[in-house]
Every structure is written in C-alpha cells, then in structure tokens.
Amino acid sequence: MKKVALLSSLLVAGALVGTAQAAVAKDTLVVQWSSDVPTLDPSATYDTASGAIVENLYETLVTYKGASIRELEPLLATKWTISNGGRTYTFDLRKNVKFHSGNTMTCADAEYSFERNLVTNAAESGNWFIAESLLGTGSNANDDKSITWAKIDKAVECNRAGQLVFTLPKVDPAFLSKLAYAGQSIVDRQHAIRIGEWKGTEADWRNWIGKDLQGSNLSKQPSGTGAYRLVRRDANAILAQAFDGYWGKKPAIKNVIIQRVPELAARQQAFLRGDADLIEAGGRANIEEQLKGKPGVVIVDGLPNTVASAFFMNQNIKDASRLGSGKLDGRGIPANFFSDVNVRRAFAYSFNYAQYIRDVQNGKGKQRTMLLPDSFPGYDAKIKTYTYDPKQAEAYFKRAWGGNVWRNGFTLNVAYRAGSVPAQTAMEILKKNIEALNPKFRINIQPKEWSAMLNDSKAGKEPMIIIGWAPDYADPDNFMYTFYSSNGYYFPRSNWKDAQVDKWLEQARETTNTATRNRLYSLVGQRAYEQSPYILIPAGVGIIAHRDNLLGVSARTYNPMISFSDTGTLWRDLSKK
C-alpha cells in the first residue's frame, strides 16, 4: 500500500490525471530498481544506475549507431573532422535544439560542458578519461601542477563559426567513442551558473578542482536537451516527462516513474501483476523461475554480456571500524590482510563457480579468464581459470601470514550491494565455503546501499566489495587500465600493484597495432591469474523479462553501451500498445 500511496502522490505532483492505475496507462513507464541513483548530474556520473537516467535526460554530441558498438553516428553534432594528424577534432553542432529550461543549445554550452569536466574531475567521476586524451594526464589540477587554466582552455573551444573544436597532445584512437559516454553529454551553461555552478571562467576555476559533484545543484535541477525532463525525484521515486520541446522525433512513452523497491518479492509480484513494466529481476534464475512462462510476460534471452565483475580484495583497508581487532588473533584482521598472494589464492579456491553459475545464472554462465568481455579484442580465452577446490584453499591458508591465518583465524566484515540478490548469493557462497574449512574463520555479510559503497570504496574502506564495469567506450584499455593499472579507476579498490603489469599496460596504450596490444594484454591475464588480486564472478548471457504490451525491446535493436535497465535501449525508443 505504501508503494502505491508513494506513486499515487508522484502522479499528482506531476500533474498527472488520475491514480496509481495511470502508471500501467499506455503512455506510462514503470521501472523497479533495488538500488538508489547517487546523481543526475552527467559531470559525476560514473554508475549504471545514474547513467541510466541521465543518458535520457542529456544527449552528448556522438551515439552508437543502432546495435553497434564500434559504429557512431551524430547525436547533438551533426558532423566532425579530424585534422593535425588525428590530434584535432572539429564539430558542428545541430541548431535549434532546446535545453529543458528553454535555453537554446550553443556551443558556448558544449564548451563549458568539457571545460567544467576538466576543471572538476573529481575522483568519483569518470572524466578522468576524457582528461587523459585532452590534457595528457587523467589527474585534474591539484594533483597535477602542469595542468593550467590555459591548458584547460585551449583543449576545447569555439571557433569564429560557433564550431566546436578539440585539441589533443597525441593521437588518441578512443576519443570518439569517449565522447559516445553519457558522462561527457552538454549540460545548459546558463541554467547551471544561475543555480551557482562553476562560473565558466579563469576567475574561479580553481574553487571547484576536483570537487565532488554527486549532490551539486545541477544534479537537483537537472537541464538538458534529451527527451525527457526531470519532474520530480525523492528517494524512492524519479518521475520524468516528455520534453515537448524536444528537437528529435516525439517519444511515445510520456511519462517514466522509476521507483526504489529493495524487496525482490515485491517487485516481482508488482511485475506480474502489471503495476511494473520492468523490474531488476535478481538475475537469470529468479527470471527464469519467478517470472518466464507467466502471464503477459516476455523473455528476450541470448543478449551479449560487455560487463566485466569481480570480488575486490583491498590490500589496503582504510578504515578500522572493518577491522575487528586489526590482528589475526580470530576477531579481526590487519588492514593489509589481503596483501599476501596465499590469502588471495585461498579465497579464489573457496569460491564455488560451477554453484554460481546453477545457482545464479540458471546454469547460463561462463568462466572467463580475465576482467574482458569475451567479445572484446585482447581477449585470451589460454589463461587458467581457478576453480572450487577446498584442498588448494586449506593449502593456501595453511601457508598465509607464516601459518597463523590457519593457527589464529580471522573475522572479515564485508557488505554487498543492498538488494542485489546475485551479489547476496556470491558473498554466501564464499562465506560457506571459507567458513567450513577452519571454524576459526568468520565471514559477516550484511548489505548497505549502493551509493555508500561506491563512496566508502572508492576512499578505499571496504575490505571486500562485489563490483563490475560496465564498457565507457569500446576498446579493452578501458576494462584492462581500468583493472589491472595501479594508476587505474579501481586502484582505490583494491590496492594491488604489479610493476611488469603497469609496464605492459602503459605499452599497449602506446600503440595501435592490434596483434602487439592482445600480446601485451595476454601477459597481464596471465599475471593477473598468478597473482590473483581478484575473484573472477562468472559472466551470464544476457536476458531481460518485460510486459507483454512494451515494445521496443528486441535483442536486434540491443546496445549493450546503454545502461537504462539491461534494455539496450533509450526510452523515447519504447512504446505500448
């Protein structure tokens, strides 16, 4: 009752006729996540759930082109040039496109938008790739004294034709498909400054290096050009609406309610009833016994899997609240715990991925090798995988920390994604399998939201994190950089570093030859697999459940570069009948 006071209450605050029956209406969308949405604004964007609002509240200037995932095509553009030796990109920009504040677009707004990028890059936020190609380094200002204002300034601007022009240090293969991420997409200058955002300008450029902008005002008043407008969000419900001033083609779909509903049972059972057109499903086996073969259900199956996800063990806890005594006396550990290779192999041994897989995945899974999607170049399907084997993890143990890990035992306290129920299954798996080798070793799982994970992570507090990565741009640095580098996004997480590995990784940034780069990124799976700094969670084949009467939803018209509820498509692309 109180799920559908909240949404009756959502209707008329946007002015909506009628009560909750209007959110199964034709032209209504219903959508229940188990997760909050740390941010609206595309500056701080670097999650699937807020890159799922946020790619249809914004537009960036280039797409992926249908299903592609290496073809763009013109979004906000409407051409480019590339010049200087690939190291100058030049764009013209669609005219007449509306902001939902009724600002027109100019390329003042695009400027402001990559320059407000540069300026922040904060470390929660994936603009650090984007600063990597046009200032030469992903650091932002006050961890890098070479970058200046000037700097900042000459890497993208406007030219006497309102075109809007990028200057790169070097050659930089990626760029474009860099610009094809939700996170890069133009904001409305005018709007954000009125609501006292960064000013644009050299004068006070350097308040707002590297601040965190998850909560800023433009993530409370969102403005863009995309479809759909921002009407009304709390903490258990978005409500969203169709742009009328919209410059493309008028999407069917008129209003998008996404709700917060953390228990499986009740959006399952919303779902089947019809209150939800789409639900996160709790994965293939809750999908494929819960909801396939049910009435007004359909199952779209086989889609292609471009996240890559892992057990993260931080070799570095930075909070000792987790610690428990903060020695291996069997009430705690030490914040570097994760630190010795034995510890590391012991918990991959003890990780059951055959029972994931039957469990979670309904039998629909696949080992990989390394943290790549199998579909990537650079892929090496040769590597060795770990398996479930309780002799190898008992041998392990036996050898971690001189053998008072075995001797002493250890208390691990670790959280997982609130509502996640694959994330829940994981950590019990590996709690069950740890826990009956020694009863000296104890495992505590409890779940926690996800915004506070991804922040207490980030800072490097959690000793053991589920976390996956989803593709920016499609090109295996991004996933490999990203996990193997101790200069990579997810260093924070797990603190483990390798010399030959950031060696190799740098190597294949520096080259474009296709068949050097898979070489290189071979020897860091291999490595990778010797050193195991990570748990590699089986991948599934993608399957989505939606209502029978939402159309749009196909494995043909599937992008998996989009975020918006494993649908592979935007919302103003779906309709009902």
Partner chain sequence: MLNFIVRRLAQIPLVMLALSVLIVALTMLLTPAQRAAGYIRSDQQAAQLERIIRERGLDQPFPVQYGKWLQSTLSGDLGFSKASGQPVLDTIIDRLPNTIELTLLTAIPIILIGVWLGTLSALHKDRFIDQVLRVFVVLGYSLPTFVLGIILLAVFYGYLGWLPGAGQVEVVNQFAIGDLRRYTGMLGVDALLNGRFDIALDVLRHLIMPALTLFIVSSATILKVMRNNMLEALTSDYVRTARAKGLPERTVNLKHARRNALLSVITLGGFLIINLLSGSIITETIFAYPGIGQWVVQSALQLDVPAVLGFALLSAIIVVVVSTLTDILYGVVDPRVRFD
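To complete the pair, please output the form predicted in complex with the partner chain; the form predicted alone was given just before.
Coming up is the bare chain, nothing alongside it.
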C-alpha cells in the first residue's frame, strides 16, 4: 500500500517537472516588464508603462512619421490647416473608423476627449501642457477660477462640416507635437458616458474638475480605435487582441501579453528560453554580458536616447543644515558657493566623462553639448563640451572665491535619489576626482527617499542633485525652457538666472519659424557652456534585445517618442516568423 502511494506520488512529480514547454505561438507577442501599469485611461496616462499600452488601444489625431521625431503625419485626422496667424487649427477626421465597442468615431468623440482632458486636468495627469496651449494656463478650474465652461467649450469645437477646430489663446509652436502624445487620444464618447464617465455637458462638469482618472471606469473598460483591444487585465498580466474592426491594415500579431515579472533573473531566463519575446532587460551591462550572443537573441544597438540628465549646482542653497559651517573654512560651504562661475567650471572639469561612459554605460555613451537630446530639432552639435581635466579644474579652483576655496577647502553635502544607481555612481566618480585634487576638499554623498528629495530639491534646499528630464512631446522648448529659463520648472533647483537666456527662450516660444528657433537655441547652448550652470551627464545609447523570430525591430524603425520602448514601434508594425 505504501509503495503504491510512493510510486504514484513520484509519477505526479514527474509530470509536474516535465521540461516540455510550448514555445510562444507565432501570432502571440509576450512581453515581460518589472513594473505594473497604473492606468489605461488616456486622460490619466503620464508614464511610459501606461503609455505603451494606451498608444496601442487608442489613437491620436496626429503621430510621428516612422522613426522621425521632427515630422508628424495624420492618424485619426486626414489633414489639418493652420489659420488665424497660427492660432486656429482645423482637422479633417478619418471616416469609417470604429471603436472597439462598435461605435463609429465622429467629431463629437474628438471634442469630448479634449474637453474631458481640460475639465478634469488632474494634478497627476499630463494634461497641464495641453491646457497651457488651449486655455493659456496649466491649471484646472479649481485652481484657476478664470477657467469657465464657456472657455473650455470654445477652445475645442466641431464645425458644421464635422471638422475639429482648436482655438488657441496664443501661438504655440509645440501644439501639434503635443497632440501626438498618447494622453491626447480620442476616446469613445458614447461608451464612456454609458459606463459612468463625465457626460460631456456643462450640467455635471464641476463634479469632474481635478478628478483623478487612474482608476476610472474607462480605465477598466477601454474602448479606442487602436489596432488592439483589451481582453483582460489582472494583477500580473494584460492581454490584448487584434481588433477585427480596425480601419487600417490588419496586424500580423494577434495576441499581445504583457506580464509583470519583477525578478530580473526570471525575466532573463524566460527570454533566453524563448518564453518571452521582449523583456525589460535591466540595462546595457546586463544585455551585453548575459543576453548578447546567446542563441535566438538579437541585439539592436545605437538607438536614440531622449533623456537629458545633469548635476544641478544650486547657486542659492536655502537650507542651512546642508551647508556645514556655512563658511569657506573647510568644514562647509556658503549658500552661494556655486554662484562663482570658477567653481562651476572647476566641477565641470572634474567629472570623468570617459570613465562614466566606460563603467556605467559599458562604453556606449555620448557627451551632449546641451541639455537637449541630440535627435531633437534645435540641437547644436558644434557647441564645445567639457572634458575631464584635473589641471584645468585645479586652475579654476585656485581662482574661485579669491583663492579661498583652494586655501581652506570645503565640505559639500550632496544627495541622490535612493535606489538610483547611475546617480549614485556619477556622484562617486565626481567625489573621487575632486577629493584627489586637494585633501581639503570633501564631498559627503547620501541617499534620500524620493518623496523627500522631490520637495527639498524643489524648495532649493539641496546643494547638488542629479535629475533628468524625459520629453512630454518632441519640441526643444520642453527641455530648453525647463532647464535654462528662470521661469522654467527646474529653476528653483539651480537658481541660475541669465537675463539674455531668458529673453532668447521667450522669443523661441513666440515663433513657429524653425530656423529662427534653432538659432535661438544655439545661442542658449553656447551661453550655457560658458556659464556652466550644470554638469552634463553623458547620454547612454539605447540598446534592446529581442527574440530572433520577432520581425520589425530595427534602429531604422525605432522611434524614441513611442512609449513601447521595447521596440520603439507600435505592436501593429511587428510580426513573427
């Protein structure tokens, strides 16, 4: 009796550990990510994970042409005209487009989508920049009482011919690229109202102001015009299927599964065994050491990177407790330590850019001339860059603060966002080089929780931090104004103000002439090189790994503005052999 039991349990065990595994089917794309997806409601989409799904379920009026980030082409629109001195945009909409619910898309849906974004404009969402274009302020009606229903209603309207008309309070050269953002997708009005979203009228608009839509009913039951429709979403997987009623070409891949697998090792194994076609691979070092050259793995390297990061040198540190002695006596720094351009240049000459590229970016990195991705319009490759040069650094340190820096030394307290390995490493490299210059130079590095970091840096309390910016839309203003203007979002962190730069940046906002704008941005970049308000961190070069039976992934088709950065394309452009 006992033996039988033992035998049968062995048999069961054998069946359980059997190695035979079904490879991923030809019509199914399996993707494994470490993080979860916060929302599937376009209006609340303001992160890449949500964007990567939303951009495939929904569609925008215009989109980027192929891999280009400078050229836009119509998607749900068929054409557009700009009139009234650049303040009126009129869109012809595509006919015979069906939503996943079966409803046909009309101009009313487009009007509803934009008005919904303007009405709710929750603080967590990315609707502030469309509101800036259409209402002249990034706020919603709760925060800015000048916003009325009439104002929202007038900003976006359908005319008699069924065209969508936007009326802008002033010229905005970035308006079209803002429309390409997945958050500005067209949603299914009838469906949304039926499941309990905003009714689209003045009657209940007040109830929806500032409403956080991340968990909205529409997020649970999306209905877009995209090539894929949501089948199911649970704790660890999102399943989408090709939409039969799609207006465009039928996609080659029928099923898409996004799995959440937090463990990197588990993702790597699944990928190497062919159980996943694409994974979040954990960065260049992991891809090159552990995936490259393995059977069935294809590496695509040299992809554009659209994040710009820098050391911020705060010229007006507003927290005495971070200053040590608060004097140049070797045990601290004065609050305006970085206001001397010699200090800033000395620091910029002390960072070992080549070592950072070699160690952190596995040899693939690029020093940019300004805090703008090199693939963006307005980037000027001819501006000079700083190099690691201890001699120059020493010379500038000797000149700084009348020689007191070199004579007395300093102790600088810097912080990085806890868990950010690249930021920590960059700071350690800087620390090592600066402390090697003079034994009286000391840098203390400490991690800070993000929640604390956000506010302290915003309040100008941190002497030195590293932060980056990823584009909301492909316009240089999104970077240049953010970093360099004294009205920009990052100003309180650096407190660097240059009247000339401010003027140039405002001018660039007021014209749609590309040549003029490019010239203005070059001027800003040149001035920033001379004044050195930031230490520019080399930009990594993008790399992805995919299974060899997945087709349609290449550097030629990779668009950095697509949220699905696993391939830089929409799912509908992929196929498998």
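None of the values given here were measured: they were computed from a predicted structure. Residue numbers count along the first chain shown, from 1.
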Legend entry - Where one rigid part turns on another between these two forms: hinge among 174, 322, 166, 540: 540
